[in-house]
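This document starts with one chain, in the form predicted on its own, laid out as C-alpha cells.
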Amino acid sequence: MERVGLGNYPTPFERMPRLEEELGGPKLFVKREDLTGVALGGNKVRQLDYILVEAKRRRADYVITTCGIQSNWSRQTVALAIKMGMKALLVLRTAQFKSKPKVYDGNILLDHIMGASIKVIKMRINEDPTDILEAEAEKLRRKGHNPLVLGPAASVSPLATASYADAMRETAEQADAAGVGLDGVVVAAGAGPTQGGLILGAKMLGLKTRVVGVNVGAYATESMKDVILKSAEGASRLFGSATTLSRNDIIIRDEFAGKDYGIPTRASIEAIRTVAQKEALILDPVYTSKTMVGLITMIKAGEFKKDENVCFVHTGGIPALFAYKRHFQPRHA
C-alpha cells in the first residue's frame, strides 16, 4: 500500500526496567509511537501516512477535519497537511470541556501556531459534525479551493487499521531482534482502529500475543468492537489477506475510563507521576495514562505472569498535558 512517507519508522521499542522492578514483573517494554515525528508525533501520524495518499491523488489544497479541542488527530493532520503543501481547517468539538477555550493551550495552541483555521463548536466527542464539515468544504470550493474532508469515519477507516497491522509487524520484528516473544500488548482504545490493527497484524503473523485495549471513555465498548470488526475486514482486503477477526479476538477493558472521556482519575494522575519518575516517560492525561492504570492493575492482579513479556503502546498525545496543568501543581504548605 502507498504511503505519503512522512513518519519516522521504525519507532523505538524500549525496555522499562525500573517500572518493571517497581511492579515486580513481568518484563515490560514500550513501543514509542509518540516518536513518529512531525509536530511532536503520535499514533495518528502512522495512520495519516496512509490516509492522506488520497489528498495527494486528488491534488487537494486543503484538508478539513474534526475532533476535540485537545485533539491529537487534528494536530497531526495539520502537521502532515503542511508537510504536503496544503492548508488545514479544523472543526473542533468542545468534547470534555464545558466551553470554548479563552486561552489556547496544548494541542489547540500548536494548531494555531501552525496556521490552521479553527472553528470551535459546542459538541461532545461522540456527536457527529459531518454537516458542518461539508458546509465548510462548500465555502472553500466556492472560493476555488479543492478540499479533502476527513470526517469522523476517516480515523476508523480500513487504512487507519492497516497502518497498525503494519505497526504490529514492526513491533514483532523489534521484539524478535531483542530476543523476546510478546505475550501481551496493552494499548488505549479510543475509537478502535489502533487496537484493531494490532490484533489483525498479530493474527496475520500467526502470533499468540494478547492485545488488550483500555477503553478511555470516548465510545461504548460494543460499538468499538463493531468498528474494529468492520475496519479490520477492509484492512485485511487491502493486504490481500483472508484473515478475519471475530468478536472473541477483541479484548477491551472498561473499568479504567473514569467519569468520562478526557476526565482524569486519581489513578491516571498518579500513573503519569509514577512513569515519569521511574522511566522519564511522559504520558498524556486522556489516553495513555488511563491505559497505564489498566496495565498496572492487570499486573498487580496477576493477569500477566512474571516470566511474560508485555508491551505498552505509547500512542502520544503529550501536548494535551499542558491543558491539564492544574492537576500537577506543587502542593504548598
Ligand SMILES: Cc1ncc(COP(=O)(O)O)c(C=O)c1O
Second form
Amino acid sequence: MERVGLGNYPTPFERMPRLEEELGGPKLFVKREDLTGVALGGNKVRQLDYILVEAKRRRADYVITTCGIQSNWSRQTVALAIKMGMKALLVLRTAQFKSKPKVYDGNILLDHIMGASIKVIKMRINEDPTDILEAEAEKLRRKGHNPLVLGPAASVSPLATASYADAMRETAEQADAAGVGLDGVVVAAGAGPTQGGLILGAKMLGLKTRVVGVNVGAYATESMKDVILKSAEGASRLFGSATTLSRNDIIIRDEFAGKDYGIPTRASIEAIRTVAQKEALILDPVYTSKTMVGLITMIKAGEFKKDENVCFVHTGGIPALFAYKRHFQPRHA
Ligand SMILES: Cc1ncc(COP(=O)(O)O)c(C=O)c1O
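If the one shown is the form predicted on its own, what is the structure of the form predicted in complex with the named molecule?
What follows is the entire complex, opening with the chain shown before.
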C-alpha cells in the first residue's frame, strides 16, 4: 500500500529480560513504535504515513487537525506536514485539562516549536469539533491556501488500521527471526485502529496471537469495538483481502483506565517508574503506562503462562510525560 515513506521501519523488537525476571512471567518483548522517528515518534507516524498520501495527491499546502492539548497525533501530524513541505494548523481541545495552558509543555510545546498555528478550545476529547475545523479551512481557502482537514474520523480511518496490519506482519517477521511465536500482544486502545490493525494483521497471517487492547478511558469499549470493526472492514478492502473481523476477535480490557482519559492512576505512575528502572524504557502517562499496568496485572493473574511469548507495543507518547511532571517529583522538591 502506498505511503509517504517518512517513518523509520522496521522499528526495533527487543527483549525485556529484567522486567520478565521481576514478574516471573512469560518471555517479554517490546515493539518500539515509540521509535518510528520524526519529532520523537509514536504510532501515529505509521498511521499518518498512509493517511497523508492524500495530502500529496491533492497538493495540499496546509494540514488542519484536532485532538487534545497533549496530543501525540497532533505533534506527529505537524512533524510529517513539515517533512512534506506543508504548514499545520491545530485545533486543540482542553480535554482532561480544565483550562487552557498558561505555560506550554510536552506535546503542545513541541507543536509550537515546530511552528504550528495553534487554537485551543474548551471541549472534551469525545466531542465533535468538525464545524470549527471547517471554518478554519474556509479562512485558509479564502487566503488562497489548499488545506487538507484531518478531522476526528481520520485517526480511525481504514488507512490507520491498515498501517497496523502491516506493523503486525513486521512484528511477526521479527519474532520469527528471533525464533519465537507470539502468543500475546498487549497494546493501548485509544480510539482503536492500532489494536484493530494488529488483530486484522494477525488474522490475515493466520496467527493465533491474542491481541489484547487496554482501554485508556477515551471511549467506551463497545463503541470502540464498533469503530474497530468498521475501520478493519475498510482496511481489509484496501488490502483486497477476504479477511473480516468479528466482535469476538476484539479483546479490550476496561479495568485499567482509572477515573478518566489522561488522568494517571497510582498504578500507572508506579508502572512508569518500574519499567524505567528495570528496562530504561520510558512510558507515557496517558497510554502506555496504563497498558503496562494491564500487562503486569494479567501476568500476575496467570493470564499469560510462563512458557508463552508476549509482546508489549510501545506506542510512544513520551513528550506528554513532561506535562505530568508533578507526579514524579522527589519528596524534597
Ligand atoms: C501514544 C499513543 N498510544 C496509543 C494511542 C492509541 O491509538 P489508537 O487511537 O489507534 O487506539 C495513541 C493515540 O491516540 C497514542 O498517542
